[in-house]
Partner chain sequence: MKALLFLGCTVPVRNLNYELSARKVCQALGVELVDDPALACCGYPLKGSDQGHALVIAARALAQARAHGLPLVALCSACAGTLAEAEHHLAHDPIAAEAVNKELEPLGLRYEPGVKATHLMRFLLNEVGVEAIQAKMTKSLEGFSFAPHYGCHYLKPSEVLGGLEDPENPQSLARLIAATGAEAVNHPRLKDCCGGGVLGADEELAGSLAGAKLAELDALGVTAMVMVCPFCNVMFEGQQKAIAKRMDTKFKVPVVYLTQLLGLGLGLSPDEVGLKLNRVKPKELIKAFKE
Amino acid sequence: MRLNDCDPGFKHQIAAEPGGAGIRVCFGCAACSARCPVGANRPEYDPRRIIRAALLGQREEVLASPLIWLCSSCYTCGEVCPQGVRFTDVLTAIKNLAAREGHAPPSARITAELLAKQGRLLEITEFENEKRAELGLPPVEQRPSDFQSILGIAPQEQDAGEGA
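Is it possible to get the structure of the chain by itself, in the form predicted alone?
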């Protein structure tokens, strides 16, 4: 590791993201790593190492790492952290930075595209609504504008009858 390649402001950028403030109080005890179920099955995934790299300013290594996308969001790390770091939330902040800088995995991009287009991951067609009607259930409406607002994108053109 070369110090000139480190970004000393990286940890502050993470802390400024929603959920990222916990990075300021981590002292690297590794309680999160010891209890992480993902790390138990994928030894290369180590929450303490991810936070340490972020604290050291290894911006590109952290944001480009496929490991940051492996967290199962079970919050087990948060239950054992003596500092209340809330690693899952810190990692979400890191993933948000990574996504904005083009490091999101294809599955995350496709998920966002589907949410933006349909307002859900699975398209609801007449077939599904007919089956729902047979079961006495109300039809499901697609309201992509809700997610378009959350994702910060302009409303997309809807097919005739969509969202009605």
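Condition change, the form predicted alone to the form predicted in complex with its partner chain:
Partners and other molecules omitted; one chain follows.
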């Protein structure tokens, strides 16, 4: 690693994201890593290493790393941090930056498209409502228009996407 290749502004960029400010006070004790259930199964996933790399300014290495998507968002790290860093939130900030630069896994785009199409992750058809009715449960509906407005995905784009 060459320090000249590092981006000293990266940590500030993370800190400016919602939930990212915690990165400023990490002192690298690895309490997060010690209790991380993902790290216990996959030693290459190490919250402290991710924070250290981000603080050093290894921007591309961090944002392009597939490891940042392995957090199970169990929040254990935040509960045990002596500095009150919420690593889950810091990592969410990092993942959001990564997504904006095209590093998100395909599931992220698919999720947004499903919400714009259905207003829900899982489709509701007559079949679902018939099953519900058999149990005496009220029908559920799909009302995607609010989600299209929020996500800025117009219904016609959706239809075009579906036809393609």
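Take the two forms, find the largest set of C-alpha atoms that superpose within 1.5 Å, and that set is the rigid core. Positions refer to the first chain, counted from 1. No experiment lies behind these values; they were computed from the predicted model shown.
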property: Cα displacement of Q13 between these two forms reaching 2 Å, rigid core superposed; result: no
property: Residue shift check between these two forms, rigid core fit, R143 Cα at least 2 Å; result: yes
